[in-house]
Amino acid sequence: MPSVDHTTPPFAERIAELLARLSLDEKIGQLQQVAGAGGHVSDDLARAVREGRVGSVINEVHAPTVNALQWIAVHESRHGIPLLIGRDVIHGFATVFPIPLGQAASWNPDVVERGARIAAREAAACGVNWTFAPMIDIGRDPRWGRVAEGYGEDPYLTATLAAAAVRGFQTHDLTAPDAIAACAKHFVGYGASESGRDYNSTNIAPRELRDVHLPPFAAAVQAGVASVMTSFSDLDGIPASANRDLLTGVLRDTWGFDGLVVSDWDSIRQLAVHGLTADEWGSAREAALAGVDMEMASTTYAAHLAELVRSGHVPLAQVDAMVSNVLRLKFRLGLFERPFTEPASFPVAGNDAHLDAAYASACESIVLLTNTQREHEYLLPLAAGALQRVAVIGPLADDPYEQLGTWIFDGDAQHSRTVLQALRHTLPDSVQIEVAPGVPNTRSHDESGFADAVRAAERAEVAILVLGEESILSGEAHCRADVSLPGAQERLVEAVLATGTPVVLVIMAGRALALERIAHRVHALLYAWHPGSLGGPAIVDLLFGVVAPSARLPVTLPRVTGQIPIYYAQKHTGKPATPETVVSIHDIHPRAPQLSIGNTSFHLDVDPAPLFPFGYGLTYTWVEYDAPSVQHAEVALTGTVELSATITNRGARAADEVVQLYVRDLVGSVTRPVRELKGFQRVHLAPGERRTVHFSLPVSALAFHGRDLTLAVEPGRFHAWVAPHAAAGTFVEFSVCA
């Protein structure tokens, strides 16, 4: 966790002169957040500014206007404080990298920061200068649209990812022309929803709080993160935007944050919808109180701050405070000095260096789940050379749109190269490519094209079915009661196997769909996520083996919808399901007496088993892991846990391997869970390659919250595992002294 540095905050001087000259109002228009007039400036916007009655504009991309209002904020008005800039840059600009989801599944801090570096860079040409990105809500339930922003179920690794994307969006220099201010949101557990509806209630617990949500934040604020938002949802019962508990307490107070709070869009006058407050006069005390610095879009700081502040309400001292944390930031961003964009002094957004960098990460990105072997060879790679003709078959194989994902407010659809044109660009023209929808859009129940399907298919080699999910269906306000593959695509996938052509299906999806019906009846499985500009020619060469598979599975992939939640690092309960105790709902004899099964953890009517696990994936070779072993097996509080594995290419292609280290605490003051992830690390392994990976693991790295919730080490016996994924591998055993 961050430490609290008690050193004299940057800028103290130059903010304090500032304070000294703003009247109250003035105070409070740097607190608001207001939306742009869409590529000009509306009287009113201008009037606002001028008058110093706004600090920030959000949704403005056209850097003239954002020039315009900057010339406004910094000539026009009484203290020439610029404006911070606000838009929503999640997973590129007009270049569009794979989903954060996506990117997760390379398990390569690299890719996203490279991601985030480029993102920041088209922005900024525009005048962005502060993005609310990243999303490091923990998310294990995928019907919650907003699981597409977000970098997965687990806290290490969404940790790990989240300080990468802070570093890429803001450098190591926040002045920096094409370095722009990241965003840590949505704090804090906006991802455990009710029923994976957005907006919707958060009940956790406290210690589940701090072992799992909390820690990507801590890792954020560790790495410098410019700013954070608050999430819409309530914990137990107090709305994210008034929890003056976690918004200072946790983050001030104990971490030590002195950037800025934002509220998310509306959320300060929904206070009062969510029933906490009578009214917006209500809803501005409580969060001013709570620590929110900037309200975002609704205006209940401008319309009754200043009478808190007068009535004694709110303190003034809390405004200023409020007000230092906005001046901090745009005296960080070096906006005093730098307010203007210069475009022409950045690259061409979509340029090639941009778009071989969106190529490599979906690379990196796209999950091989099944590869079925046929007459001693696997289906995949393919061999362009042993085909005459291929089917390409679904709604999302030629949509340069839909491929882009969710919040891609200014992806440049141009940009993109989708599976059809990457194949008809790598494939002699002596194969031909016959393309069949199936299915006119991939919520569609039509059928009428099924036909044409089949007969693609009759007559090919190969069929290449690209279905999933369009982006409408994940992010923001788009959740989702049944996870399965919408519309009739289940069905049109029965249809093409039926011809008895091997089928290759690439899913396209936002969020972790339930495939248990189709996933091992093709013939191999490509989990592409929404892949972003270049995701067609990541597709076709990961096909063709012009490059092999690395990714791996960021969340579990369940079977059916009922399933869910259903992540790795489960609690091992007083009973746990085994292969002898569950039993099939169809096992059952009727009028079977009571307590006659069972009686261990595990639905009646579904493997208890997921249908991938976390961090499963395939490449097109094998590698060998030998059972890991411990240096010492006895290791002191404050020691490090030194484990290796040794681990073996044994086949004929290279691979790139992504050795994971989980541990479980088998006796602890509270339950603990079955496997934690405490390490990763990418190890390219040649053909016939062996080697040893090593981790160096500190003790601390096991701490947790006890029934006290002090974070705290608790000696005693662990198992460890060097392994391909969460539900793999031997364990060797080591103990921590007192």
Contents of the next structure:
Amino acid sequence: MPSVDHTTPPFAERIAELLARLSLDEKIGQLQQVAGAGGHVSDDLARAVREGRVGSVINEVHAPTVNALQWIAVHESRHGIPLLIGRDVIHGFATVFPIPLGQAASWNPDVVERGARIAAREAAACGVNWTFAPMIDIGRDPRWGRVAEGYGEDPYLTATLAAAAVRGFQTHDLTAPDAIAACAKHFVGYGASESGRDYNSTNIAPRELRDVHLPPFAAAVQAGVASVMTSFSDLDGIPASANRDLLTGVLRDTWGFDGLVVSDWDSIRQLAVHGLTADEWGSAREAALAGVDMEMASTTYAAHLAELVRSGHVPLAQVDAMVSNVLRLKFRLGLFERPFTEPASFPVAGNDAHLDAAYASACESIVLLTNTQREHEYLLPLAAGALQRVAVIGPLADDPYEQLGTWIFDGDAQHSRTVLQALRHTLPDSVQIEVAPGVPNTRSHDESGFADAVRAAERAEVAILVLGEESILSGEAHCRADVSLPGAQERLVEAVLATGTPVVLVIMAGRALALERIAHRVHALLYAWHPGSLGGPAIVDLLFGVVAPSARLPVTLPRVTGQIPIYYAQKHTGKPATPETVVSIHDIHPRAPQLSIGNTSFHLDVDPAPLFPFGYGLTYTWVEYDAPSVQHAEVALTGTVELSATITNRGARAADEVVQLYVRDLVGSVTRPVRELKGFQRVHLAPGERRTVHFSLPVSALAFHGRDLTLAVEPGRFHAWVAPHAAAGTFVEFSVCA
Ligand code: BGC
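Having gone through the form predicted on its own, I am curious about the other one (the form predicted in complex with ligand BGC); can you provide its structure?
So here's everything in the complex, that chain up top.
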């Protein structure tokens, strides 16, 4: 089981010494997080900090104000305890990186780590010492707007990137001036909100909770994450902020987490709204006993915890443990030694080096999904020299703000470079660029701009359409019941396609959209998520082949909304669909008799395969995979499976190939997914290069929670694929022997 980082000094003595001096009210003060006034110190806040009623301030990023608050805490309060300054630094600060879902498409932990590093540096300059990231909820339902904030549908990929984010925010030395505490959120299961509606209930079977939703949090704890945030959602009837089995049982007792657990905004007060408690008194009691150390925004602890202790409903030892967790983080961050920020000692936010990193991150995050041949030539990469006229269509082609995505409180759209700006910069003056938004925004049904768009396309050799979703259509509380392209955009695509001009469609979105009606009709399709500050140049450099696409889908793209949830690691079922058994609604004759024999698991009105599978993505060359091989077909329970496959770059361009290892456990005490990702490597291949890729898979990585819910590897037969995506490749078989 993962354990915490033991390299940090033990602060037990300093904590005990402080605890001995704090009154009960002052202890409870450490458990309270309050909102900043936004750029100034309000009298109320100053008084509260001075009187020791505040442990943390959220949403104050004005450095002089932060320093003024720290001054009051350190010099004017009785015990001089500095403040935690929290902020949602989710995918950048002033410099905005692709949304986390986009960064996940890089399948590159370095991209995530570098993005978090720069975000931390820019935030720390303002006095922020704690971010509420990474969000590592498994997102298998793109109706849920918060899939934008996470790393996709897969526990292994999410766990890998979670650890990278923690390293990036915290570094190996949390006391460094530019390191900030990370927060793994939302513990746990929030991604399973029913019908993809935010804040909704979740019902996750115990095994799925352990095999799918908990592993990323275990990985974050193992990486030394400083804090964990509870989810708004309830799981099997227990709201996360009151779930002692998970917060104390799993997180602390099993995983050994000794960091800080913070509630989500107001989520303790909401225990009564859920109907778990009758009032705030009960909510404070439930949350404290469950193991929520700090209360964000609501004030049930401040109002009731002292009385709860005095009346014996919450042991003082529990409050001491909660306060210790808060103080430990303050010591870990070195706040007692260095409470103030010195903005002048930091690089300027949004500097060229930071923007270059955002550009590189976007280049690695944008997925090429289709690229059709015309007269034996692929449409992409476009050759700038061969163009005379380009039509640039769509509401997102030149919108510096919308390309940034959700959660950009501190994002500065002035740093943004749009697709149109980048095209103007890249293309020679001889190329005419004709611009026509087509629709006023992504949601609009106004078709009055179509005629201009069509005219522009008719005159051009290529039409570049930049469509998708504005930022506000994803993120917290922004869920959609229909995840197709909103507004009149599909009709705009149809109208432009009707001109016969080749169409390159670039999608910017905060989720997997259902694009069945257009994906294979446009001539090339690039999925850019919300690509951040430098999304424009990255897209243009990919389109013109300055950079070769290398990103892969971190989520399955559905054909239509009704297929959701659709993810690669599904179960086989007793009646799996096969091409021979799938029947279309149109093949059923009137009054066909009901017949269940021979039927399989599919919808009558959609192809059972996803539009694009998990792990999918093209580049400008063709990489061929030989069948994988296994060194020893029989491996002991304590052993390692040595797998390899040879891949060859058959084209004339170099490529960064994401080689993926999947495994299927053929027979289990419970049914097992048809494939599970167990490893991946980014491999650079020169044109014509042939390379053998090795994976050493410890047998322990095949463990799952069996029928009795204990984690174990069950001996037996396995299939392994070394493949370019979750629906490709041939398998090799191996056995694990008892
Ligand atoms: C969100 C959290 C966020 C918090 C503070 C909540 O509404 O669920 O993810 O960190 O607000 O802004």
